[in-house]
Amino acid sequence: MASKRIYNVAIVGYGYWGPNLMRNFMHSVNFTVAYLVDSAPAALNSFQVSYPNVAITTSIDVVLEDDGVDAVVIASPPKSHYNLAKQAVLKGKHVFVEKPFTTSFEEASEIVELADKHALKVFVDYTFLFHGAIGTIRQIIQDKLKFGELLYIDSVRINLGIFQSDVNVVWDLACHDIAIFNYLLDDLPLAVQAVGIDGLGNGNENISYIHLKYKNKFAQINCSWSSPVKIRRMLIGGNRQAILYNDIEPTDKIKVYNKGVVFDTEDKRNEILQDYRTGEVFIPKYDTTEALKNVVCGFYDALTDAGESRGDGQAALLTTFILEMIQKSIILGGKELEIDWRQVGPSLYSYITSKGMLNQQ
């Protein structure tokens, strides 16, 4: 039997994020971390006192220029994710990107189409698609005769910081919501509008009101950087069951309520007659593994072909895709925006129909 493969990374940014990423990748039997790279010398060497067989430079050329590295970990500043992940393509290096992927559906378009003409991965960490709880969730809307039609979902993601200098709060909080909406649905909104607050006059909202139309449902985010209080809440509705995941919880982060309002027109005077239902209340278990554990895991499965991957480059571009509707019905006000993914691109276009998310269109 063929030895698995051991990819060498380097992780660039050592950050808000890049600690996490680290950790992560130095505890995974499929990846060697070969190098740190960061602007800052006080960073490198605090790290290297831990882990000195880690290689530490501030300079990204010389690890594009080493042909024993397979693969780059982006964690920097949203700003610089274009440019490092088209350097490290063209060098011939797979990519892992922080979320947001890019800052603009143009910049993360070239990477991806970058990517597949070098025969090249791109995967973009959104956590959220790898935690347990939400796959549990997935699971659960799509038991149709207990769950029934999904009706709506909202989704409440705000805290007090951190503010960020070079994207906004749509790009920063609500990406999480879009790539969830994308994975639980397999469908894509008819149309989007949101409305935004610059409340520090930087240029960058840092409180923002979404809502996306689909043709039988829709969903709405309400995202902030400028809440006392830190809440990640998600209440996911249908016509029989809804779903409650709140991810402050320690524990029991999903609830099923059994209780709705069921309806009767079959009254001789034809009038809507209601009666409320009131059921269990079920806890699920889920996978309680850390997400981004198992996000690294989805990683080596991209690169190693080893099945298909939540955060590939097409399903990052269509989330990418979404938040710049999003940004644009902002800067308009607040305008209502259609859409029509026609106008995606081809290969785009060819995933999402292979996919099945247009069926309901």
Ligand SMILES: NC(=O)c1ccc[n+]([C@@H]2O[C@H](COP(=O)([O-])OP(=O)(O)OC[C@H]3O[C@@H](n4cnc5c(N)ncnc54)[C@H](O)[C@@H]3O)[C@@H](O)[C@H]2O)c1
The other form holds:
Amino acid sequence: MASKRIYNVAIVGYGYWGPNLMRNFMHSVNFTVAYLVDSAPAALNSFQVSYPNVAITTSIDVVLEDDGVDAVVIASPPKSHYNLAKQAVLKGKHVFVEKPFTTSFEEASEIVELADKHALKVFVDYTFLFHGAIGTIRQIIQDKLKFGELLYIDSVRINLGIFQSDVNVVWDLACHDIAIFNYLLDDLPLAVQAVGIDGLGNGNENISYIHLKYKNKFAQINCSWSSPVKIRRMLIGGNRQAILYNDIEPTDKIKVYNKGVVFDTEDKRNEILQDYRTGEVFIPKYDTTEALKNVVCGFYDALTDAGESRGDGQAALLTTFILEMIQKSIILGGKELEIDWRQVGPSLYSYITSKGMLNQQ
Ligand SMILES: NC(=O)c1ccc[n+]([C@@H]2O[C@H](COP(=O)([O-])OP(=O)(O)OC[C@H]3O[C@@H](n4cnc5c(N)ncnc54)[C@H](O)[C@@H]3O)[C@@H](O)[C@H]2O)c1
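Switch from the form predicted on its own, shown above, to the form predicted together with this ligand and output its structure.
All chains and molecules follow, beginning with the one already shown.
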């Protein structure tokens, strides 16, 4: 039996999120962490005590020149992703990039094109796509007989967060919602409209309200770094059931309500009658494996062509394009912007059509 290939990776960026990636890559039987790169020497000092076998360096150049490194895992601030990913791909390395992929669609497209040209993989970590709760929600929604047609999604992702210096709250937080919507709905918005407040006046909005219009449904997002309370709540309504996903709950994050409003249009008096169905509430089980562990497995599946597509570069390009449209709408003072998906270019458009993403009712 052929032995399983183990990939050597270098992790770049060891601030808040890098240690979580390090722990999960270290524990994976599919990967060896060969290097940790951080431009700040202080970040590296704390690390070496715990993992003496990993080489540390303040410059990615050493990693790029090492033919033994198969992939570069990028967990530095968003504005640095493009340059780091491009350099890595040009040196023949696969790339794993933290969300948000890049800070523009143009940059993201260039990375995906370059990687394709060199037969390399681009994987983007939208961690929630690998969370057991999201997987279970997707299954519930797909059971149309029980759930009915999906009508709306309402997401609130607010807390007292760190004001990022290189992206606004849309690219930092709402990017999760957009990636989740694309994955849950297998559908894409046909128009976006958004407003934002730039509290510090540095060009990076810290509060935003976003509205997405699909063919037959709506979604909206409120994201903020300025809320005194932390809320991570998504309400997903179908015409038979509704799902409440509360990510703050330590357990039982999903509740399915067999409750709703029924409109009786068959009434003899020719009036539309409204009736409330107050059915039971169901708490489904879901896989509680740490999402980041699943992400690391997903990256391995992508590298070995095992059919994994949740983290692929094309899916992340769609999210990036929607984020850019939202940003444009904010700049235009909340103007509704229609999206013609042919604008994304023939290769990405053919990805969209191959997935049937614009065929949803
Ligand atoms: N998937 C998730 O849920 C999740 C959660 C938090 C953060 N993130 C993402 O992870 C990334 C890092 O976020 P963070 O909160 O850890 O940031 P951070 O500022 O805490 O840490 C970034 C680290 O990268 C280093 N760095 C900066 N530029 C570098 C470069 N060019 N080369 C090497 N090192 C460099 C910094 O010195 C710092 O140690 C961001 O893209 C962020 O959006 C993802």
